[in-house]
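Only one chain is included here, represented as structure tokens and corresponding to the form predicted alone.
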Amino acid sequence: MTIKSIRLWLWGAVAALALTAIVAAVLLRQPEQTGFGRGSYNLIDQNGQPVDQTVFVGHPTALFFGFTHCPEVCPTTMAEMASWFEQLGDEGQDLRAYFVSIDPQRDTPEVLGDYVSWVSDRITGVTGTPEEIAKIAKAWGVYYARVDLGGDDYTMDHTASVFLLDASGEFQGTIAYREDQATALGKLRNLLAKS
């Protein structure tokens, strides 16, 4: 082996080490995907448009998990959301709301579109495969479970709180089911002020 070939080999080794260090530095700078509200999922809205974790960034958000066959909690919460938008008026123009179905078997985009449109054009319906719904529910710590009612009929148990996210997509608090209107509006105004 000549001196020239040894130098070439050493320079190649140095270049390989430098490349490894650069790749390691880039990987270490990747945003953390764990923690409350963190995760990756691929869903669709009622218009068939893709929805992922980035949809909550850039505006304050009210996030609710439910299902269209829900007899009480979901229609009540949806009506309260519509009331919040009405009460906030222009003050709440940046606020967006999402209704994520935990019953994708029945809640197709078309069904969700009909469901959210009767409440407000400011609420986006979201659905997807059972696997992707499980991912977003896990990210937000949402409980849901199918409850058989006999035959082919069933209902769903689920978390009933509305999650409040700031413009960075960070969790800021919740509005409980049937929370006092004034308290809920106060929480939303605080959220809007932070975003």
Given for the second form:
Amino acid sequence: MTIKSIRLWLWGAVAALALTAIVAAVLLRQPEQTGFGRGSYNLIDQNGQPVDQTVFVGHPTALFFGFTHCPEVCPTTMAEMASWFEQLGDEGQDLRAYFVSIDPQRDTPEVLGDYVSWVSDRITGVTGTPEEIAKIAKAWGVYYARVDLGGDDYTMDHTASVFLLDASGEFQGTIAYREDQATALGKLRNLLAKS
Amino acid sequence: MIRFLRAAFAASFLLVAPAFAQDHDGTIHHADLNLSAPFTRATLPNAPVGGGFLSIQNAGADADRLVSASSPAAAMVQIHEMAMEGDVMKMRQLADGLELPPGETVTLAPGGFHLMFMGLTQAFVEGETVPVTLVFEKAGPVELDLPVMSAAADAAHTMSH
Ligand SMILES: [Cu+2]
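Pass me the form predicted together with its partner chain as well; I've looked at the form predicted alone already.
Complete assembly follows, chain above in first position.
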């Protein structure tokens, strides 16, 4: 084998490695870009800390989209969530909950902080720019729309289900609005057992 | 003079006396309307809105209408309808109020018709009451207190488990 052919072979190897790396990167990135619940977004939590798609990895998650001006569905779901955490006790230690505002204009980190802390110290309030909120809502197929109430007042129509994600951030199912507590707890225990 | 004082006393009594009769079970009889089981729910921190619920029976022969509501506890009280469409919560203001057909009971309950307290002047605290004035097209205004139940209460009296 001549020096020239070795050099050629080495260059070929470099090219093959580079190609493999590119293909691997594309393949590894793929699941983050497509599929239910997949997307990328830059949001903030109630303490102003950055939140992106990676926060759902590492623990099972209950994810809810709502707004603090919500008269019924959101406070009810928050109260139910509080009782889930209470009922699960230590068993639910790994569970994290997220309340993502679909009304970011009014739901500042400060407003969200007290609102979600009422539920548990394991719930995070999430807000951000309307554009970034639109991205996370789109990823989860969440519907929301502004409904005017006269004057400057408005309310929001929105998807009311709680999404359940396993520790790898994969979607596992939902808890419907006002789902029976025993059923909801069963789903959460299932999720915790799998994670 | 004594007669005058007595008349004044009687008049003042008339002014403060409630304009409705109330049953042992708390049902308020207001003209042809029977208002029962009123309640609201404790609000979460920073929640600027709250819902009000009750049953309104129209025992009269004519239709009436709940046209408006107000409360010192809120900047505004609106009459709303909530409905679930699939997994989406939708809410609408009933700009023309809520129809009360004769002989029927219309229930304002979680998941359906409700009073929406907007711009709360104070948090609703479980165990306290929230005053509200309801205005009916025919029966006129009536004032009542909504007992504040837990944040996810479904009814005025929670069942014991
Ligand atoms: Cu809501």
